[in-house]
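Starting off, we have a lone chain in the form predicted on its own, written out as structure tokens.
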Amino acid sequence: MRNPWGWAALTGFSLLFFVFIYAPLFVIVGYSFNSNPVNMMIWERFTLDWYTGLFGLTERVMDPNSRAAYIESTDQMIAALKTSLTVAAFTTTIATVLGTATAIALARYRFRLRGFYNGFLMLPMMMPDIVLGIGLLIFFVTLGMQLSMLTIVIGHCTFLTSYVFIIVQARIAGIDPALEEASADLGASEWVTLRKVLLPQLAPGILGGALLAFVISMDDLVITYFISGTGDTTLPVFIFGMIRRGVKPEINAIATLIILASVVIAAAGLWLRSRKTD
């Protein structure tokens, strides 16, 4: 029989824990629609012009110096913005293709220290984020590459590779090794049973986490802000420097827009993991 206390106690919480968790992310959406420049605390009226701004819609500023300075920063979130995004999609591709080749290679073929190579690639997600931030920066220093776009790219593939390694790993563990022996007896070539039996089957796996590595890769901010270069800003290092001198509306409106792309490819690369294939 079930206890009552303890499944009232385990209920509150599990109510207390979400709201712990999600309270603050339903406050800086709720903020981002509140007209008040000065203090966000104060609610004035419902407004949608700090998402309008940040695109250049609305005229907010009147001054001609506070516009200059208004355009230039909205100018430069837009550069840190595409500056992510070319990140993540370089990053994106790489780590897919190298996470899962090892899954492959791993699950399907047996050679010594495999077990070892296993658990090394498991090494980077257990690692603090500051910890291999300064390491890569160290690393970067000691070859003589300069801070820029492609340090950012390597050292995000450095541990996102681990990520899509892990989802691809579970998806191909559920597939039977018999449709690829069938594939061989019928006179199928290693490349063509690849192609035409397992990557099909790995599909939804691959482009979960192929999303799930896009959007840790456009949120990182500690990897980054190591190796990135003057020049080189992504957008989360922008918005840290933006709060470093006050939390601003626009910051509500940009944070909002980034928890919802997250939330949308979030749960795609949720859904595209657990698809079952027919």
Second form
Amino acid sequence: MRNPWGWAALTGFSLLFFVFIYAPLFVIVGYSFNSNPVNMMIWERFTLDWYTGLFGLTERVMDPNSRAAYIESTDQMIAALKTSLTVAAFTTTIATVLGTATAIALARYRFRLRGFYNGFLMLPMMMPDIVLGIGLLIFFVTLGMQLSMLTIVIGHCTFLTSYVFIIVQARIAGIDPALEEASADLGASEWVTLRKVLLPQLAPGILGGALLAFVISMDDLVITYFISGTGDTTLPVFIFGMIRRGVKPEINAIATLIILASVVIAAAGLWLRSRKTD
Amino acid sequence: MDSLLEIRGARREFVTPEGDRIAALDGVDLDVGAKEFVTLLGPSGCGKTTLLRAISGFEALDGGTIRLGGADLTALPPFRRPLNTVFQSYALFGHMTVARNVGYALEVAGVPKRRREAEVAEALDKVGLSGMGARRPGQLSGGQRQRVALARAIVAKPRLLLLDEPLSALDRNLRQQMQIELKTLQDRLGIAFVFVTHDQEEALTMSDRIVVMRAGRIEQIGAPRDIYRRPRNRFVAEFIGETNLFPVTVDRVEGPTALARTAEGVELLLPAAGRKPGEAITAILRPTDFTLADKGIPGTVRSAVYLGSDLHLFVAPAAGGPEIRVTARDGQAAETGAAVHLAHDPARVHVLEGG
Ligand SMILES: Nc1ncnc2c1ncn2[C@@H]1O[C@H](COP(=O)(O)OP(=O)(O)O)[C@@H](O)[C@H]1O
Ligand SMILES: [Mg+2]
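Next block: the form predicted together with its partner chain, after the form predicted on its own:
Below is the whole assembly, all chains and molecules, this chain first.
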């Protein structure tokens, strides 16, 4: 009894929806293989120059002036990537531990100011990035802290703890409290119950939260822009700097690599999740 | 006294979100013998779960004491109490295999793996799940999960097992089968069971003794037969099984029987012992206590329900008053609208003092 026109309209609409979402990504991927250095919107021919150039593997064929500038920035880019990965690793670890601990405490223990904590943890997520960035900058300057990788990690932890908290909290809400009671009933202390029952039950949520924290930390620009010093630049801040000096074809290559990395991480996450659920 | 569990003056109050105080336990005294199957029975909200959770330690008492085998448990946290629980939701650990679930108590107690495996196999065998150890709880049926929960709770050989409505999630056939299996298992293990249910039939089937509760208090404790035949008050009489309650006034005493009459004029015979003319009492007769006869209380069949071997009748007495429930045995026929007489043996009448 399906209306064929309605069906067609729905199909068309969903197709449009996916085009709308993914077209910009495909455009970037396509451009990254276009050899036209002047106008990337006009297809010349297929090339891997932008990729190899990125890693400083080959000499650049184009204008020698820009080639000098570029070799320098390859090292910078690798350094920025390293900074990003280091920051993301520390931030993910700290935010995951804090966020998980807070979610467990709020869900399983009664104490004063419980509601207050709950609301308070939402705040950094809803706060505009620019406000958070400026706030953190003023805070660090007031304390007399040098802007460095440490300040970036602290800054990222302030809001990523909230993200992990929200995700773990959602998971914990779906766990029957009787599981922990059963564990205690069978002779397990609170600590053993935490280790053998609650944490394994929460594992998919904790993993999801950690993955999200990692991705957001890698990706954050606005907040990091304020609290990164001249020495330690993260990848997004570095790319932003590059773009300000003009959109170069190499940007497309970097973006394509980042897309690839994201897809790999997301796929790994999904795979881990599907393994956990039975 | 050889009672295993001794509860004295247990009290527990809750404050509702509206700010009212409710006494979930209002002075409960209970003794459970070492090999006894005791059932806590009562309507929803009467405090059964609270009492069970007080015994397991998940609910603190506002007053009173709980002793197990002479040792005071009242201040011990749940994980230090030498008893185990079968939870209503089973509460199986989904991330562990069945075998690891069952062996959990031994695992946390540090029992070596070799011995643990032997005892897990033994416990699984006792509940009829041999060879299922490698599965995950998610791959089992409701009845099998129930058995895993049971095996997990008995693996450490507790002296007391607590069960909170463990059969309520099963369908009727499986439930009846499990009732028998539970009772058999309890006999074989030789340990005490405290079993919670709101299903009076279940309580009558399984228990050595039934504890009837209402609003945080114990109304009556007794063997199923006692509770059924000699309820101490109207609440117990009405809660356990189907009942006919007759508020009557004793008319006269003749030898071993007394004649009593309801306000409408329905006449009943009852044991004369202790009865005085003019006294107001309540006479209790179960539906099976009446037979269809030539003489007795005259009435008209209002409805007849055929249930397997029994015929359930609702008979309106000719004199008036509430309909009388009667179970006629197979072979005795009566149709709606038929005029009948209900006879009863005076000795079967149970009397509650007071109207
Ligand atoms: N945690 C609680 N907070 C507030 N009231 C409760 C709580 N637990 C139980 N009660 C109340 O105590 C009474 C007894 O509850 P419960 O022991 O669960 O009854 P049952 O198991 O017999 O149905 C009920 O009125 C219930 O609403
Ligand atoms: Mg209950």
